[in-house]
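Let's start with one chain on its own, the form predicted alone, as structure tokens.
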Amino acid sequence: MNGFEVTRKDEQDITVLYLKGYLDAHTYPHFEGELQKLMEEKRYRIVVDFQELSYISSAGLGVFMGFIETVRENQGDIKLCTMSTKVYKVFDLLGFPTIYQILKDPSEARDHFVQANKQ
């Protein structure tokens, strides 16, 4: 079985989650738990970095859909970044680029949050 890890880094009111490994039907509860912790801590400005994610299944994609409404109701957002071409194709196939901003890297994602604050 392939592993999955989530590393969290808080930068002021923005949290960056770094995903590593395989996000699938066996590992999605771990990721879901991390997002649930952020909801309990009222941290709604979230960046998810996919640089070390090798694979994502529909179960993994479903986790994002399960939290986006709560996040946006609380004036936050989930921004996605650093996707491999393989992972991006899965998101693109299901229309996620129309729902989520997919950015180059965590720095660019943080900049989008900062710019949103200025408006």
Second form
Amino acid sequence: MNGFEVTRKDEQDITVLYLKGYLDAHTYPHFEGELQKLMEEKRYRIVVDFQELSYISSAGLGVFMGFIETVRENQGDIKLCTMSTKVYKVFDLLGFPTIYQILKDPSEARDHFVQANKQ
Amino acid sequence: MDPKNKLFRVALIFIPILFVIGVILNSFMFYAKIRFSAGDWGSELLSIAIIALVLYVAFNYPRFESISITQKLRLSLFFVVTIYGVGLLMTLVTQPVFFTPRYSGSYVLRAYTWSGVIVAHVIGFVAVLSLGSCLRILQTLIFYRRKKNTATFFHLFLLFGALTALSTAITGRPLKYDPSSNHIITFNLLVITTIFLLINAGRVTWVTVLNRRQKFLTFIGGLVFTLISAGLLGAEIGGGATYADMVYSYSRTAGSFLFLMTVFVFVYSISTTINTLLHLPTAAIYDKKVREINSIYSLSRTINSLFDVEKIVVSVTELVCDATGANACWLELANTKNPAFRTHFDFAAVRQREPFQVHFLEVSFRKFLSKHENARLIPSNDQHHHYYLTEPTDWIINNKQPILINQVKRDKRTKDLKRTPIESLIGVPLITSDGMLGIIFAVKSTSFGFDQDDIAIISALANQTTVAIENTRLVKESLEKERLAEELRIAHDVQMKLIPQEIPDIRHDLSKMTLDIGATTVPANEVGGDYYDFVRLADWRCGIAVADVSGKGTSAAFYMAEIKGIIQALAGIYSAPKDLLIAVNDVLFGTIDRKSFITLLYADVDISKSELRFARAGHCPLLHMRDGVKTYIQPNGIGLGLDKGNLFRQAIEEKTIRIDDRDVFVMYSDGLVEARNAKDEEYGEERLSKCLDGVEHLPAGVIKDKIIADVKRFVGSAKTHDDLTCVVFRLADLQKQVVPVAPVTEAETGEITAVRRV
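Next up, can you give the form predicted in complex with its partner chain of this protein, since the form predicted alone came first?
Zooming out: every chain and molecule, the one shown earlier first.
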């Protein structure tokens, strides 16, 4: 079984989740639980870093959809960053770039949140 | 008794008749003062006949066989006491006088009065009846644990006894253990008889099965028995004559029978008495072992016939109480969802015996008791119980061993039980291979109420219970699995019906063109999330859809059925693929789970206009091939069910292509390009493109087969983990149209292939 890991880093009101390994039908509940925890802690400014993610399946993509509504209702957002071409292709195929901001790296995502704050 | 047996009835009637004849004959001989050997012998023969008939009746009377051991013992004691009592009563009332006639050689007493004759007769008759029955009863006891020689030795005893009695009848001398008064043959016979008598008297194995109380009573009864039979043998009861002497005066055979039988009864009762005495000290332990074996036996019998956890626990608590004499017993089952926590033990069953009342048990089990008939497992959130038994339970959980506390009030672990009537406590865990199933508790209101044997027996019961509960759970699980497999099979069948079985016949007569389609889907599991469909919009116009529901299994299958319904319903209404997909998304968004989505590629082919319009909702691109050039066309668009509507509407893009018979189009699901081989490589678009080299002139069905075969070759022995769908279509000349020769059937490959019916 291919492994999957989530590392969490809180920076003020922004949380960065670093994904690693395979996000598929077997591992997505782990990621889902992590996001669920953030919802319970009322942390709605979330950046997901895909740098070390090697594979994402449709079940993995579904996880994002499960939370985006709640997050945006609470003036937060899920921003995606540091995607490999291969992972980006999957997101692109599904039309995710229309729904989510896909950025270069976590700091850029942070900047976006800060700007949103100012407005 | 068997009423059909005539001989038995005749014997029963003849016994009193013969007795009366004997009395009359002897009275006559007494009053006539005559002495003739024919009369003497007649009397002798009569008594032999009576003995024979009595023995016949006794040995054929089934009741002596069927009654319990204690009943047998009581009955035989009653018989012996009867002889003694009757004899004593008769001599007291009638004061018989006996004398030794000169002619008899001072061996045999003779009645001096008529009352003597009667007394001798009655005692003789009663003795024959009673001792005959006794003999039969003793025989059943001797045969209790019958071995090879048991019957032989008993019959030899009877045979030699009879021979001895006959020899005394012939010699005219009463039987005694005195060589000087007996004939030499008689004495030799008596010695042999005695040997067999002793052998038979040793057979008292039935003593072991008596319980302690019965053994004690048998011991007392045995002493009485011994004394009375000694009295029968030796006591002079009147006129200077013993019982035997009196009976001898009536008949020598009867006298010998009485003598031998009394000796036998005497020896046998001594043997019994000694045996029971020896067994008495161990009787309590023996009883306990018997109880243990019985309860384990009845438990295994009960639980093997039950596949119901609640019934099992109810019978276990009952048996623990029975086997250990506990005042109360209860079983707690670990909550299967939270097996680690003490607070999550469920109360399964309880037995409390009146008048034993434990407050916290009452509180904890109130619900249980009230619903006793249909007992339910009560979740243990009861604070009383938790509080009282925390420490013993923790100890058991940590040590995985039974706990025995014989002085509850003095033990630190049970300090919380101080106000309860509990003085002794046992807790035994139900241990399985992978953890602890629960705990059986038993308590008593006396200190030192339990010992190591009780732990052993509760442990034995616990083991049985564990196995039974696990079996029950396994059976339930396998039934559940079977049911699920069956339902999946049905779901599979239903889903297969949703996939088109036929390729529509789309043609345009004016341009002499037809639409040639080849389509297949290969589900990875019983039910899949891939789907393709055709919508016939006009004779010359067809909608083709390929979709992939995110996730797999049952939910995917449901959504697939839903999307089919939506597309079939809406395709005729919206002429533009883009509008159709927007409408589909609107309908779907309200019903689909937030985490799920569907990707879809929809193409609208119009032969009359030589035009293909298509839109993509997050699905794999459309592969277009013309003159060997392959293009993956990926217009914008997001998956169905991801967005409420606005974003979807903005994002979706429609493309239109002019087509002719040089074009080949391939629609596929991601399962095809993402198929992996054992080296974990992806099939990918490049391999797909390469596979299509030089196929431009082939019919769509053949191209499709080629693609599927190529993917399968690539995947090899690796496990497929996603559904795989491929739809190939092209325009073809009506005249030149080629029908695939042998369509691959589902039965062979698991593929669902639509076939063009011609």
